[in-house]
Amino acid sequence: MARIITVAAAQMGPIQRDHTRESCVERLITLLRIAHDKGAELVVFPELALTTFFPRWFVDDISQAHHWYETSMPNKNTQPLFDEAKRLGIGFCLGYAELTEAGERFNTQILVDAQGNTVAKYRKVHIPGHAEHEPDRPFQHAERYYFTPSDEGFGVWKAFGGRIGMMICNDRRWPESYREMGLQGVEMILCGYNTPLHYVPDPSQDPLAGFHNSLVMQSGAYQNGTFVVGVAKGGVEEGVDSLAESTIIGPSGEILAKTVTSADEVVVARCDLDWCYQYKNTLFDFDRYRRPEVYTRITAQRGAIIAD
């Protein structure tokens, strides 16, 4: 019997600095309802879906930025989203900034089931950008100042009739993210992202932003026999233009659905999780073909070591 889940990529357009949490949640609820009308059972929202991408500004006293973080989830602002999802009988994946009781700051994503219960929490592992103020930039990318890289790694959870994993934005550029989940039998990876179209360290890469976005997610899907759902917050936010192109990818690496705007938009795909095994049990039969004994550099060293 086929294991089919209809998943929605619920892309958001810009969230400006003066937009309230309440207005963001209203947009999320609208997207949730559209996805439900399209038959979705699981809706994936972007990274930092409740706020503007605040790491583009630097503050000397980080406590001045605490208002961008959530100290609990759900909370009074997000409870209406949980309530509506439960009423509709639909699950969702939500990205936000998390401030813990211990004062730790994480870029976080949660998976919520159709009854409104949090199934899993993932905290971003690969934090890009910089940790110091760089005033000569047209905008900051101070993620390494605002967020701690998580040491919790990449989990896979039983949910929605399959094995679900999560990653956030820059995680999608690293093959280890997919393989860590692939080695746990992942069948669908959910990924929210905020990606500026102008890459300050090397502007020659700017025209390739969309290509690279698709390249890494399609490769990761194919090489691990898994669905990948990548969802953007796109458009011009506080003067910074960001990539949209939210995409649902099959375990063959093929694109099954893709947004066509940089605004709030929902696309869906009907995903047969058993399709994964056409790849997991053939070309990428890990138990049969992998050679971890010759991959020791992957975990033994961090940067490249060039022999003389």
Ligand code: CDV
Contents of the next structure:
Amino acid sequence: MARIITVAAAQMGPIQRDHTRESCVERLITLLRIAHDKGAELVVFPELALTTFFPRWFVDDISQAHHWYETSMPNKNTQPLFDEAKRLGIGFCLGYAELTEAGERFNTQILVDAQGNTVAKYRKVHIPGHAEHEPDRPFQHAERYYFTPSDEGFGVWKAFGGRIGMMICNDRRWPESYREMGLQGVEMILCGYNTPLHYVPDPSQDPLAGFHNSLVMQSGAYQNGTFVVGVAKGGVEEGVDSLAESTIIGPSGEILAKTVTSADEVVVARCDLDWCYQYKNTLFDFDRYRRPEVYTRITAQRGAIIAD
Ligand code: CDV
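Now that the form predicted on its own has been shown, please provide the structure of the form predicted in complex with the ligand.
Let's see the whole complex now, leading with the same chain.
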């Protein structure tokens, strides 16, 4: 019997600084209902879907930023989203800032099943940007100040009749993220993102933002025989323009659906998970063709050791 997941990429337009959690949750519920009407059984929301992208501002005392984080999930603000999803019998993947009881701060994504149970949690591994205030920038990208890089790595969970993995934004640029999940048989990777269209360290990359977004996700999908669902928070948020172009990609690397606006928008694809095996059992038959014995540098070193 075919294993089908109808998945929705539920893109958000900007969330401004003064937008409340309640207003964000209302928008998420609207997107959820639209996705449900389009036949989706799993809805993927962006990275940091409950707040503006607050790492664009630096504060000297980080406790002044605690109001951006969630200390429990669900909580009073997000409970209506969980309730509506359960009523509709639809699952979702949600990104938010997490503050643990031990005081650790993570950039987190959860997977919630159609019965309203949180079945998986992923904490961002690759944290981009900077940890110190850089006053000369037009805006900060201080993710390395606000978030601890998770050591938990990349999990794959049995859910929605398949094997689901998660990653967050910058993770999608690293082939290791996909391969770690590929080696666990992942069939669908869910990835929220916030990608400013102006890359401050090297503005020559700005016109390539959309190209690079597609390049990494399409390659990761193809090379691991998996669906990839990339979902943006796009548009102009607090003066910073961000990439939209939320995309659902098949294991062939082809684009199955893509948003056309930079506002709240839902696109859907009907994904036959068995399609993954046309790639996993042929060109990318890992067990037959991979050569881990010669890939020793991949985990033994971080930076390049330049050959001379
Ligand atoms: N939120 C992110 O991880 N954004 C990065 C930016 C800094 C380049 C990204 O990889 O899209």
